[in-house]
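Next up: a single chain in structure tokens, the form predicted alone.
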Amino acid sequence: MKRGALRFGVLDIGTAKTVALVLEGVPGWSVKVLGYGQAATRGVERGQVVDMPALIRTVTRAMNRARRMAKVGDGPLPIWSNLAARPVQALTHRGAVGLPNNMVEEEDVLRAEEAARAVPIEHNQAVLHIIRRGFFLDDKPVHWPVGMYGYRLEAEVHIITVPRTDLLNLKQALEDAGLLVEAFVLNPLAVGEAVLSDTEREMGVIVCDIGAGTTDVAVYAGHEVDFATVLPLGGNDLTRDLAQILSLPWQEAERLKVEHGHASPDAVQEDQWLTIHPFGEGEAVRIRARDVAAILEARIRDIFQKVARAVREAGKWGMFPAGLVLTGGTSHLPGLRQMLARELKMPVRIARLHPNLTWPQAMSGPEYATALGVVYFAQAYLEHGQGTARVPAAASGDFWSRVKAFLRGLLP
């Protein structure tokens, strides 16, 4: 290892697969992937833990298969993971403190924001991440207000909160499996992380990750996160449509989603036939691909009618001018996006990975989006600090106090 190096780990746990990363931070902070590995998730259902064991079991083994490419022992590893907990709870709260000096200083805006950050939630509830939003300096909206003079500061604050129950089966889980927990970030902010031009987040846009047990939806406006929820839907419920309606073998069924699957029946040729075998039925059996689209168009509609209506519940529902960014396995789904196009009446693109390290070229795909935006997250906070826009809140202080002591050292 490199002088001054530090070295951290990064986990995606998905309902479908759970991949890996070990990684190595720089002075500078640069970061570079040393390993991944990917292992098939046991143990979780539409993002929440069922079976402890199990996923102790896949984690280990993702975790190890990393370990062995990035050639790093079994020694302690900071560990930043997703989490796909729901329901979601999200508030935004201003607080205010006043100027002795009548111009700001750091030490305001910190005191502006913890005073933010004093309201009551639920009893059920833990705060994941507090993530800033602007301030006001005499009642007047003000980008960044040190140095200036005033009477008055406020800062406001986006506070999203998850059932402490998830949070805490998920550590334990990671914990059993010997990794040290710094941090969790909330599955929809890490794909807005890994897949949103600055303009965009700027202008209105949404992202959707369409997991294989959940879809993870984001709302930006002004720059920031406006809104993020995690719906109970999923890639694994085309495929269940499929297999029911059908009556097909579960392998059966996601055979004929990924290899012959379409989201725009009309867009099938009416004369395509496929070959599937269901149950009770000695020989195979010729279907329309029509009628496969069809049922995959159904599914679709009704995940995105869920969607929009959870944007619209939380009153964020408007112009997005920078339409739709898809990405999850799903994504991957022909005519996926001129179907969203047509029904939503906005632009629509599938999400492309942009990033700023250098990144395995397997994991290039919009499913991996995940996995890079919380490498993102991890950077900042090993960067910044606790505290900074865009990082988690559940974090351990005493790892950063770690860091700060690292990087102490680095100075002459």
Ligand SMILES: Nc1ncnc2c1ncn2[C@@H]1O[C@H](COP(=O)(O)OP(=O)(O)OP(=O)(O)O)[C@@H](O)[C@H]1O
Second form
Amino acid sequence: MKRGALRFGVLDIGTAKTVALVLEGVPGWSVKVLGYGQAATRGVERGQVVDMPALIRTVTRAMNRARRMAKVGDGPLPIWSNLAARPVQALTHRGAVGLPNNMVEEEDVLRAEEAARAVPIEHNQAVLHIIRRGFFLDDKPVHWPVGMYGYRLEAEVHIITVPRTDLLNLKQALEDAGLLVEAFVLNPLAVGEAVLSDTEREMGVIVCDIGAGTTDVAVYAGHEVDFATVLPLGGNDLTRDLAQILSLPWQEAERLKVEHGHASPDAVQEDQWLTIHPFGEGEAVRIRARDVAAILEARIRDIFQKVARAVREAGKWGMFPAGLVLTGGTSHLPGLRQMLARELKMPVRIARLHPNLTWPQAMSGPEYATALGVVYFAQAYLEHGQGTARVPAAASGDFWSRVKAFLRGLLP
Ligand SMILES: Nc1ncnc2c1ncn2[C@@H]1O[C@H](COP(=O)(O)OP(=O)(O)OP(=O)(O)O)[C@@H](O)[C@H]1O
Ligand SMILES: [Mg+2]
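Let's see the other form, the form predicted in complex with this ligand, since the form predicted alone is already up.
The next block holds the full complex; its first chain is the one shown before.
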């Protein structure tokens, strides 16, 4: 290990798969993947823990694979993990301070943000993220107030809270797997961080990760996240519809979807036939590929109606000049992009990962956006420390003291 290097782990616990990474922060601010591993998830449904022992086994399996590849042994590693909590609540709050010198100093920014954070939340909720939204100097909006004249500085923050028990259950599972939890990153925020460009974030964009069990939604405007939610819907619902309507075993419905599925029946050849083996039928049955697509299309419509409703209810359904960006395993479904562009009347793209670090080739698909986003959050923490928008509120002081020691290690 290089002098002053800092090792940490990253997890993306999805409903279908769990991804583990072992990374090293090295002097010069680069972060390097030392090892990675994956395991089929057990014990999670629609993003939520439903069986602790099964989840602990899953996490252990994925983490051990990553550790083995990284050759790090089983010593304690600070872990950054995703979290798919539900329901997500958010509030925007301002805090004001007077400016004794009639000039804004860094100190005043911290004081104003401190005041903005001081807001009562429901007792069963826990603060997960505090996002810097902007400043007002004598009621006038400014991007960055330091160095400007004024009498009164206000800071605006967006506070994201989640059910405390969701946080505690996942933390407990990770601790029981022998891991040391550093911080959690809410799924939609991780995804936004991983795949959106600065221009998209500035202009206004909506990002949706459709995984197996959840659809994670985030709206960005003015660069920062403006709305985020986790909906209990995903690719498993597409599979379940096929299984129920066509009387298929789960595995066969899943295979039918992944190998022959399409999001738009009109785009499927009328004379394309598929062979399936339904329950109760002695032999194989032929079905039109177009009819399979019609079942999938109906569920995708349903998912996006719910996405639109959630965003609209939060008062955030407006202009998304940069359109919709899709990630998650379900975004592999052929025809999905075109179908959604037509239905939603906005530009739609399937995200490609462009990691700013050496990233495993095996994890280049859109279903790895969440894991990459969690790495970015950890990386921002290493680079800038606490007090940046990208640091989860729950990040513990412990790791920060190690980061500071790490920084000191860089000094001559
Ligand atoms: N070619 C494909 N067509 C349609 N669906 C696909 C395809 N490939 C994978 N999927 C679906 O993607 C889903 C898995 O996606 P992903 O790996 O993003 O989920 P996850 O992260 O484990 O779960 P979640 O984030 O929802 O908790 C499964 O439902 C799978 O069927
Ligand atoms: Mg996922």
